[in-house]
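Single chain ahead, written as structure tokens, the form predicted alone.
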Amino acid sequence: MTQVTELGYMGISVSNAGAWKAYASEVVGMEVVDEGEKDRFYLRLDNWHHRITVHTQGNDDLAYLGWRVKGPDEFEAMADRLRAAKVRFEICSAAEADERRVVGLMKMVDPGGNPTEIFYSPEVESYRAFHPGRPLHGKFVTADQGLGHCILRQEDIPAAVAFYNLLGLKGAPEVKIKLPNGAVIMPVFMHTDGRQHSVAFGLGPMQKRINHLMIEYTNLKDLGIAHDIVRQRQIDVALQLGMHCNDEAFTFYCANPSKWLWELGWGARGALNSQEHYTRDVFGHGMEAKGYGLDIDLG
């Protein structure tokens, strides 16, 4: 069955371009690429032209997600499947594809209202080395695991699961979290590649389209240095250092300049062959700064 192979790229809109350039490069270690376009700049993590486009319109939220398919045959097969399922989408012009630095592009909206794109053949700059914004001991985990993972706003969880199943992602609830009021939430985690999950939802009401984006380092030293920089700059930390139960990544969650979260991590395991569920994290992830949609006891 044709399926998307990875979360390839993301677009975000921001109100403070200068703060974002400093955060992405000096704190996280990404390469900032500014090609003189008045309304955007790019964040590079590997040899792709970019993994994140930063649009400077000013609403401080997710602008779109881009899911990759292998090539033109799979692109056409995905379009056929979406038509059969009566999902509304648009095959984009060559100019629109060029804007995304891809060859083929289609656009739609997922059940939660999140702009969603399917693409093939990203622009890869194999001639140009990746230059991190600050010195790194390793690099970022991308390649066949894509950009990272994210948690999105979804009100109709069954509809969201059905939509992402249609794209070829698989998954189910993996964590049972008991809330202080006695209620239990069971967020859904879905994967399409070797990454343990690429998208998740079901944490409850969210002010923004996105709760967090997880970016993973290959070297633990880089995560530790990022944590030191975050603390030195007194950037809000929503969840302290800890290890998750499902992907077993060692991570922490810090605020970005748009007031949602980036989860910086290391050491995540891959997707399992069979489903499991958990009731608490392995260790850590104590709550600290509140108001970022993760005021949840994971211990």
The other form holds:
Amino acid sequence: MTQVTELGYMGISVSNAGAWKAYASEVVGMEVVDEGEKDRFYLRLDNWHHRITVHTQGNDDLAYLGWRVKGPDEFEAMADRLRAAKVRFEICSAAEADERRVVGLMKMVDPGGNPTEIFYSPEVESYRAFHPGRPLHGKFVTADQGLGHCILRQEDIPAAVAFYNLLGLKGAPEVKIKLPNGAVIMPVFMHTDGRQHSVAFGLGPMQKRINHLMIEYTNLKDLGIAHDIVRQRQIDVALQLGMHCNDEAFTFYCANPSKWLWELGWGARGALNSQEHYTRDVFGHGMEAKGYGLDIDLG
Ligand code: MBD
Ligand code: FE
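Beyond the form predicted alone, can we have the form predicted together with 3-methylcatechol (MBD)?
Every chain and every other molecule in the complex is listed next, the one we just looked at coming first.
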């Protein structure tokens, strides 16, 4: 069956380009690539041309997500599947594909209104080593795991599950969370064959399209150093260091300059063969800074 293989890239819109360059490179360790374009710069995490395009239009939110398929046959099969399911989408021109540094591109909107793209053949700069913005002991976990995972805004959860099922992701309500008001929510986590989850939703109402992007280091030292720098710079931490129940990643959540969260992590396990569910995290993840849409007790 045709399916997307991974979350390949992301576009974000920001108001403070300078703060974003400093945060991405000096705090997180990504490579900032500025090609002199007036309205954007890029963040590199590996030898792809980029994984994140930072558009300086000022929305301080997610601009779009890019999901990868293997190649042109899978791209055609995906278009057929979307057509049969009566999902509206647009096959993009060569110029639009060029803009994303891919060969094949289609664009649509997911049920939550999040701009969603499917592509094949990213530009990979195999000649140019990844050069982190600060020294890293290891690198970022990418390849078949993709860029990372994110939590998106969705109003109609069954519609969102059906849409991502169509793209080939699998998942179900996975974590039972008791809210301070006593209500129990069970967010849905969805995965490809790689990362334990690539997209999740169902945390309740959200002000932005995205709650957080999770990215992962291969070496625990780099996560610890990121945490030191976040503390030195007094950047808001929404959830403290802890280990999740589902992907068993050791992570913490810090505010980015657009006031949504980046979850920095290490040590996640991959997707399981069969669905499981959980009622609490392994340890940690204590609540700290409020107002980032994660005022929830995972312990
Ligand atoms: C996650 O990555 C996450 O962000 C939450 C809220 C719960 C489990 C795993
Ligand atoms: Fe997460």
